[in-house]
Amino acid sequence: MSVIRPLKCDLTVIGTGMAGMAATLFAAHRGLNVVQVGRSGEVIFASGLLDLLGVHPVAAKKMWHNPWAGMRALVRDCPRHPYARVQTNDIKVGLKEFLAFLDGAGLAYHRHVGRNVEILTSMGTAKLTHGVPETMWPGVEALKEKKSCLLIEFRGLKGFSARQIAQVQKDRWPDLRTARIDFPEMEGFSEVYTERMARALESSRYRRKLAVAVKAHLSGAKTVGLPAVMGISNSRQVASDLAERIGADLFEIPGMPPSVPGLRLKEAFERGLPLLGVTLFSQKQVFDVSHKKGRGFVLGIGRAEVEQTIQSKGVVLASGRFIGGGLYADRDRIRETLFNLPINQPADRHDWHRKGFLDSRGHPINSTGLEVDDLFRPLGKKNRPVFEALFAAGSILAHQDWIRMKCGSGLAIATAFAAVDAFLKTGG
């Protein structure tokens, strides 16, 4: 039986969600020898929008058009929120670096640096966000200017109704029309799927047929909105070609997860990170971990059992919450699944949720997670770091409710940037 030599590295990032991808990117850019381990990751559930901060306080549903002003208010009101541990300039630097990488990977984003923008959702509502994929950006402008618009829905596609969007927006955006069509060569299908449609549109044959079908309903509309299906690896080219064939501006509307924009992010990172020297163990997990005397870790990783051992000077834990597998709720408590780290949580399970399911304050379970110090090291007894070279980033952190605050991507990028910086500062 052959013996597999341990793989040595400076930093191991555990997790392939937004925080894990960001931490891996920042570490690689700083010359570190990086290994990333994770399964599919929560990034495939991403809408593709990059939220910095949209709502605070949650209970008051106060909307912030300036996310940086919102952050200042949030840090003042909630000094234990992870944003309070990151300098604003570091957040801006990390976000710019993150977006530059995506642009180089063919996944450009548009934004107004000092403010959020409104974008139409598949529910018909308008959402505040900060960074918008270029395939969705024309929709931001169309919503703002209330351009004459045709909304397209596809027979068999669940979770997207152009008619519902138009109905919700009818008072605000009266010049909306809708059409329901078959996706090319999927006529009569009882159900169609966005990933299959997106990959089909990477072929000019499908784009030509779709353009013909849409043009039949155009009737002078200046812009066309449709579900996010305009390709995966080359969405820019797909969108440009379709718009030219149809003869109108074209924009995507973010839909229900798992989403094509999430797949675009995942594939962009999986293509780009190895080019930076990252060793990526995709679709694998950490089965066991031990702390080396002094500083460092030994991790056993694989699919169904340990296949590879990694010797790492440090670890960034970006394993997410319940969906990502970083947290697990049993009958009595919430626990961290890998290092068995202490979790900030209500003392009694009955206090995890409020009585009203739609309580405007959210539920206490939404803000459970790891307590960390100013270097994003998880804390244990006497509020001391459990390990000197273990850092945490992303949604596994306590004192944040990223879904209701609309700050998921910003939280991931900011804390990943801070965790990598902390590793370097502490001798990484």
Given for the second form:
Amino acid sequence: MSVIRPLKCDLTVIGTGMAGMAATLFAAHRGLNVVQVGRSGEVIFASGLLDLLGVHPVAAKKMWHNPWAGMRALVRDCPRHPYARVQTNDIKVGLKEFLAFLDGAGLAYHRHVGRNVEILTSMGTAKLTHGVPETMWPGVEALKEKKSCLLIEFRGLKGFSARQIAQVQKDRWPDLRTARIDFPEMEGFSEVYTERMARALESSRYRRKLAVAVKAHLSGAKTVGLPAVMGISNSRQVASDLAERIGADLFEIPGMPPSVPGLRLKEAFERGLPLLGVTLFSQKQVFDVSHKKGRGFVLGIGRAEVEQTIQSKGVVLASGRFIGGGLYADRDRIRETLFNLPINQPADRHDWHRKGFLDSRGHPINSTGLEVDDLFRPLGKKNRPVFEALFAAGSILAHQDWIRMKCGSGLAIATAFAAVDAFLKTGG
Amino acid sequence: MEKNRTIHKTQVLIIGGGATGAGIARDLSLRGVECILAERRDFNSGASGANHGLLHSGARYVRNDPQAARECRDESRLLKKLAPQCIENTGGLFVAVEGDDENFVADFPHLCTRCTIAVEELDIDEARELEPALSDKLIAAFRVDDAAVDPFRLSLENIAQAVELGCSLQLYSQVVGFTRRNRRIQAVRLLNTKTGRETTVEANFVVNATGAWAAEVAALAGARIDLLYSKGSLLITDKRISYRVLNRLRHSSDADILVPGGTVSILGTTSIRMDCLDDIRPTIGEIDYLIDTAAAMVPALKTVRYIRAYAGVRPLLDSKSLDDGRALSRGFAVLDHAAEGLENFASIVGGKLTTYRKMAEQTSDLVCRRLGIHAACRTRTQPLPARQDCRWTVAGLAPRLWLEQRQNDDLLLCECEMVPTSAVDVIVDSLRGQKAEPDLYAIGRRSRIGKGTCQGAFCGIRVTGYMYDRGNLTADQGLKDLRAFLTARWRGMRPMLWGAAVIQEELQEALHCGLFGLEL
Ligand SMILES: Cc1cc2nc3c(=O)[nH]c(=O)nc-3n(C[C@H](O)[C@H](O)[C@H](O)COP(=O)(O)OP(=O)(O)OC[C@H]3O[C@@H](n4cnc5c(N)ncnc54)[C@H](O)[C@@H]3O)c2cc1C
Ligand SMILES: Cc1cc2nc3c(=O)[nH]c(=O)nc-3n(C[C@H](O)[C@H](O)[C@H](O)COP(=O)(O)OP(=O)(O)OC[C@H]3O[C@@H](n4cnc5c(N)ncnc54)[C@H](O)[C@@H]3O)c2cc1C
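Counterpart to the form predicted alone, namely the form predicted together with its partner chain:
Following is the full complex, with the preceding chain placed first.
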């Protein structure tokens, strides 16, 4: 272990998921000196869609076409939901700021500010969401108006069946046709991968050939849907060039991981945040933390062991749940992995999961997490903040079930905004 | 009542598609007897799909049940010869650890010898060299001829040969009633549990091979069997822990056996009295108890990753059913209901997977005697034909085949267990050939799909997409099948959710519910 002097900063953000990225962005925009640390493996699971709020109450399967109205009902019914601790206006401001940043990084999102939209998934189901990547957006219109549409699938791409989508939608959307084509220059491959296709399409040679192959099946279709493969760092240009060559609106369909839209988010942040002066350790993790009154936090970070230390006035803990690694389930209890913060949880493993996987009430384990005060500070004994300058954001928070409520990204952005705001307010 | 209900006529109706029913179907078919095999769900939905997969050498029973021990000895030898494709001849060890009863240990070799069951004492170091996972607190070790058997392949191949010889297989057909006339069963009513349609079977003889449900089915016909139920739960590890079957050498107790099979190991079992067969699941209490207890023999069982738990029910014959001397063995009994006024009805209860063939033979002998058919049993000498379409249940076989014989456009639909599209094609064709529906659940039961670490989260999606591509699915049928498949897999995942499995589960839910909205 080397004995380099600690890196000093105002705020350390732990986590490189949606909440960590958002917190880092907000902090950097507000002139703070920020360090961000995290292993960014999980983004390949992100669909790329920005959900705000789709379902509440979960057990009643009530869907909200206006997420803001849904949020009002949610806050009324579940006053401990993290949304209840953030001003609606702050959520709006944060979301706008977040999307503007992505737009500047070449990853544009579209939305209708006041409502949710429906989008087709690779399963054939229609999902309610709020912010949609530009490359998927024409699919929203196409689905709404049931435009004549050609769905493309690639030979050798597992888990994406255009026929499945067309069959599942058959009664709602009769004018859906399908075609199975070879991805250019991958004809002999037994298996093709979305990331490779996406990188290939960044070169015009592949786009030209793909356009020819798609056009052969077009027969008058106004729109064409395909798996999410239209480039990574310059998806906007890839998509518009392909659409022009084909002569139809193009849209991507979100599907199973590994996900190209997730990679795009990762790349956009990793490109854009350092330009704002952020020190980003994207393949490292925090191994230990200590805290001294007056000097703040000292965090040991590295790949496999501590290689470096960071001295920081404040910390935003956005380490996620089980996938992210912020929480871990031992056989008898759920714990927070870094600070060993208390976790609000059922007394017994019996009560973590319900008897049916698809039980409409959701699984209690998914609402376990950190208890926080109005400033998003994790609470310890006697309901007092464990540290004055430790804040939490994102899915690690208790009293929310982002999977069932369809509020993952919105929750991440809203609570990141509030956590950074609280750090500033408390003298950070 | 429906008037124009379909009526099937046959010589013998066999109720129950577990190993015993499958074995009887094959035995009778080989004797040229025409039969129908009716199972209320898919094959092996009872104990035959929820056991340890241990092909007993007999050593386990030498103390309490020498007759069962000898039966196991003979039958396991026979099966190793006649159905080697279903068996992994691992050998087994009996071991004791500090604190175990030393008198019990000392008696063991003599008891084995008394039943002429091969046994060889090993010294401790040798045993730990053979099986490094064993505890360092070992005090005794013996080698025996135990082996691992794949119960799914075994039943599939019995059924496949029977069907080829003319037996009709009726899955999702539950017996719901009998019509009796003049000391005979005149007709049996079957309910299709998927479509809700009823059909009728008129058979000269009816065999009740419904395992733990035998008393319920017999009662529908007005016959009585006294059964006690004992639930046993088992856990599957994500890696193989030992090469051989490991038995704890002590008075039969819980968490005593670790059986390897291909790429996994199975730990069991508990023994819990049940009054009701409605909701048989492993409980969290049982699982924690199994792990904590078994760790005395194999310490790694405390820290390994488990991917699944399941539970089966052993029907135990209450002595009341046996005291009139009808019992042929203490292990199992062929109950002839003639004494109760039903001349064409018999039940086969108890026994083991290991002795399924013998149980089938003795039942078929009774059937043939009653029907006046003179045909000798052939399963004692004829090998069980190994089939291409039945081999995909064997753990660890698919990766081997994939490496050896991979075709260029064959995609791996299941990446955990390496099941390619060509395997799904073979299974779908085979199901069609047996007039059974090739849904995701049926494909899963006939392969390793859904049985690896993802427990169906990813391969379920891929197989569904593939089935649509092949034109096997229309409208939203594939989503319904996927929901049913995930629900069935969940039963065995839920109690095992901690550590890495919780991460896997969260991923599965994020995908299936968060993105696809399958719960809505
Ligand atoms: C926990 C456990 C572990 C075991 N371990 C081993 C082992 O390691 N080695 C070994 O040799 N043996 C073992 N056994 C015993 C072995 O599993 C059973 O003896 C054997 O599987 C019994 O097969 P079966 O066909 O008689 O019954 P089952 O497999 O239970 O089959 C009965 C079938 O009848 C069907 N059925 C029920 N009611 C109806 C109806 N009304 N209409 C139509 N069908 C119906 C059921 O769905 C079921 O498929 C174990 C048993 C248990 C419970
Ligand atoms: C030797 C052996 C090796 C195995 N190896 C593995 C392995 O490596 N990996 C793995 O994942 N699993 C393995 N299994 C376990 C297997 O996947 C199943 O878990 C096991 O067969 C028990 O079935 P189940 O109940 O868990 O689920 P399933 O096999 O999916 O069956 C569902 C169960 O639900 C019951 N059921 C269906 N519908 C209803 C209803 N309407 N009401 C009530 N009950 C219903 C069925 O009877 C059945 O018992 C193995 C099993 C055996 C015997």
